Structure formats: structure tokens, C-alpha cells
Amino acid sequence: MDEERLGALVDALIEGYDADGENFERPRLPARESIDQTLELIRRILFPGFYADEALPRTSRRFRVGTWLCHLFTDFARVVYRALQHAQPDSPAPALKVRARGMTEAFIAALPGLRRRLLHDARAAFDGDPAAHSVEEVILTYPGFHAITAHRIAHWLATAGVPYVPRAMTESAKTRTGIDIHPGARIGDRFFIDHGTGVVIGETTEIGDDVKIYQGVTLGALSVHRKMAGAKRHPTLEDGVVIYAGATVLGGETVIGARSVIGGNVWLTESVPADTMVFERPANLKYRPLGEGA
């Protein structure tokens, strides 16, 4: 490719950037890469030695943890600042910087509490899965635990008013786990998702304590229009509910009562009282012998 041809191709691309209203000097959202790295750092701080291969000897751990927190503070305040700047392009930069630093410091102060809640989630997973050998194994390998970790972090940030970053974090977790939890969803203690691929939990879902969900479960909306933004459009699950694989529960007014069990593949758009099991009647299956040539 000669220089003239290259120059023409470059100009065509840049013309496109401009035509589409991109202005590369205005505030921009933080790149996916920065957010992924921050989420990894938070996970390392919450459970040191689990995700990265590193020791934390008793004599030096105060310095190690201090260094991690400094890094997190610097990197994360920058990410939050860029997200704020994008959401409020007319606010003065110094005020946004102060706000970003304040949000980041409050988040770091919340880490011990987040860790405690996550350990309860890990123990619930261990109790609920006969194939698990230890709580450590859950923390290290369970995709459901990875997803609830990202969710609890993202939900804290969303509640604190950090724009964009929470959603990017849960999408990052979804990339790894196939579990899609909107940061807005409110989820109680000791939550366990088993296997998890294909799980979708919508923005206005409310989930009580000790709830257990299997792969392919959707907690979704009945219909989807932009004008519905903000309204309660996803279901409520009370304490102790269990939802088996592939079931779908839809609608903002749908409430699954405490301790009820929804069977696999059930499609529900109505409320269920407490202490009730819902399942499909034996499916209308047909059997046909296969001939030689089948």
C-alpha cells in the first residue's frame, strides 16, 4: 500500500469520526480496559491470594494492603472522574475531581462490609452445592460468586451515584460468567446462583435473603419501551425462594412469595403465594421408534 493510498484511507476514517459527531477532545467515558483492571484490583483486595498468585505474609501485609489501596484510590478516582465528567459535561473540573475522590474514599471504606457480605454468599453456595469441597473453592472458581461480587460492588457504586461504571463492571462480569445482573437490582444476603450461564436479572428486580437461582433463569420485564425507564418492571422474590433452571419470571407486579419454589422451565407472569411449589404438568411428549435408516 503506497503512502498516498494510505493517506486517503486515513482521511476517510477521520472524516467518519467527525461526521458521527465525535469530538476527541471533549470528556469521554473511561475505556473498558481501565474499568476491567479496576474491578480486578478490587477483587484482589477483597480476597488476597485467591485470584492473583501472591502471598500476604503477616509481617508485611500492612504495607502491601496500603499500597493496593493507594493504587485503587488513584486509578479508581480517575475512572469515576471521567464518568462524572461525561454525565455532567458542564460542571467545573475541580468540583468533579473532589466529588470523584470523595466517592472513591467512601467506596474503599465500604470494602470490609462488602467482603463480609460476600463471604456469606460464598458460604451459602458451599451449603447449596453437594459438589463443592470448601468455601475457598467457591471463592476461587464459582462463576455465580464472581457475578455476585461484581454486582455487590456495582450496586454500591450505583447507589452512591457513580454513573456508567457500575454497568460496565457487571458487563465485564457477564463476559466471564454468562450471568447478567443489572447494577440496579436489589439482592439480599446469602444469594446463590448455581452454574449460572444465561441468567438475566433486570434493573428493578428485588430479591430477599437466602434466594437460590439456577442457570438460564430470567427475571425480566413484560415489555420493553424507553418510556418505561425508571418504573418497576421486573419481579420481586421474597426470602428463601428457589428458581430452577430455565424458568422465566416476568413483570414488575409479579411477586414470588417467601420460600416458594419455581420449577425448571416454568414461564410465570403472575404472582405466587408463599410456601408454594409451581411446576409444569408432565410435558406432552411423543415417543417414536427409530428405524434402521434413522
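Residue numbers count along the first chain shown, from 1. Definition used throughout: the rigid core is the maximal C-alpha set that superposes within 1.5 Å between two forms. Since the structure is predicted, the reported quantities are computational estimates derived from the model, not experimental observations. First, how it differs from the form predicted on its own.
Relative to the superposed rigid core, the position of the CA of A274 differs between the two forms by less than 2 Å.
Moving on from the form predicted in complex with another copy of the chain, please list the structure of the form predicted on its own.
What comes next is one chain alone, with no partners or other molecules.
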């Protein structure tokens, strides 16, 4: 590319930035790489036997975990500060740094509770899947567990008011698993996503305890208009609900009652009472030997 063409392209891009109102003076967001690295460090702290490629002997365990927590505090406080600074560019930097450190301390203090909830999720996956050989296998290999780990971390941060970072974490998990859970979704204990690929759980979804869903399930909104922002747009699943592969449940007023079962490929936009099974009529299939005409 010659210098003249290069210069013209540069000018065109800069003109586009200016036309779009791009504000280069605004503090930049934390890099996605930094957020991903922080998420991996959190996983290591929660489950060191699975995500840490180093031994953790009893004699040095306290030192190692303490070191990890110190690194997490330093790195994550910086990430949170960058996110806050971008969201609130007119706020004084010292005040934002204090707030970021406070949020990070509170999050680190919540790690033991998050770990207990995740162990319950892993146990639910083991109990609900005859193909699972152990809870350890679930933690190490199951995409549903990977996605719910990212979600529980991201949901805590979103509830605490950390901008940008929670969504980046769940998007990272979606890239690896094909499971899209908005950090705003409220999910109860012992949640299990079996297989997982293609699952979508919207921002205002509410899920009770002991719920199990399969691949291709969508818990979505009936309307995606911008004016619906902040409203309850996604369904509620009460305790013990099972939703089979390919089912779609839509709408903020749609409630699936406790212990109900939604069959595969069902399309629902209305509430279902507790202890109900919903299924499609079997397809009208035709069989003929190979080689016969239509």
C-alpha cells in the first residue's frame, strides 16, 4: 500500500471516529485479556486441584492461597477501577480507587460462599447425569459447570454495581461453552445444564432451586424493544423444573410452576401450573424401506 492510499484510509477512519462522537479522552475500559486472566485466577482459587498446574502441599497451602488472594486483590482492584472510571469519567479518581478496592475486598470475602454454591451445582450435575463418573469430572470437563461458575461470579459483581466486567466474563464463558447466561439472571442452588450448547438465559430470568435444563433451551423475552430496558422481560422457573432440549420459554409474566416438566421443542409464552407436564404431539412420521419410491 502506497503512502497516499494509507494516508487517505487513516483520514477516513478518523473522520468516522469524529462523526460517531468517539471520545478518546474518556478513560479506557479494562482489556478483555485482563478480565479473562482474572477470571482464571478466581477459578484457580476456588478449585486449585483443577485449574492450578502446581501442587498444593499442606505445608505450604496457606502461603500459596494467601499469595493468590493478594495477586487477585491487586489485579482485580485495577480492573474494577478501570471499569468504574470509564463508566463515571467525571468522578474523582481517588474516590473511584477507594470504591474499587472496597468492591474487590467484598468480592474476595464472598469466595468461600461462592465455592460452596458451586460445589452444590457440581453435585447436582453428578446426581442428575448417569454419564458422569465423579463430581471431579463435572468440575473439570462439564461446559454447564464452567458456564455457571462464570455466571455466579459475574452475578455477584453485577449485583455489587461493577460495570462492564460481569458481561465480559459471561461472554468469555459463552465463547468456550456455547452457553449464554446474562449476569443479571437470578439462579438458585443446585442448577444443572446438561450438554449445554445453545442455551440462552436472559437478563431478568429467575430460576429456583434444583432446576435442570438441556441443550438448546431459550429463556427469552417476548419483546426486545429498547423501552423494555429494566423491565421483567424473561420467564420465571420455580423449584424443581426440568426443561428438555430445544424448548423455548418467553415473557416476563411467564411462570413455570414448581416440579413441572417442559418437553423438547415446546414453545411457551404462557404460565404453567405446578406439577404439570407440557409436551408436543408426536410428529406424523412415515417409514418406507430404502429403495422404494415416494
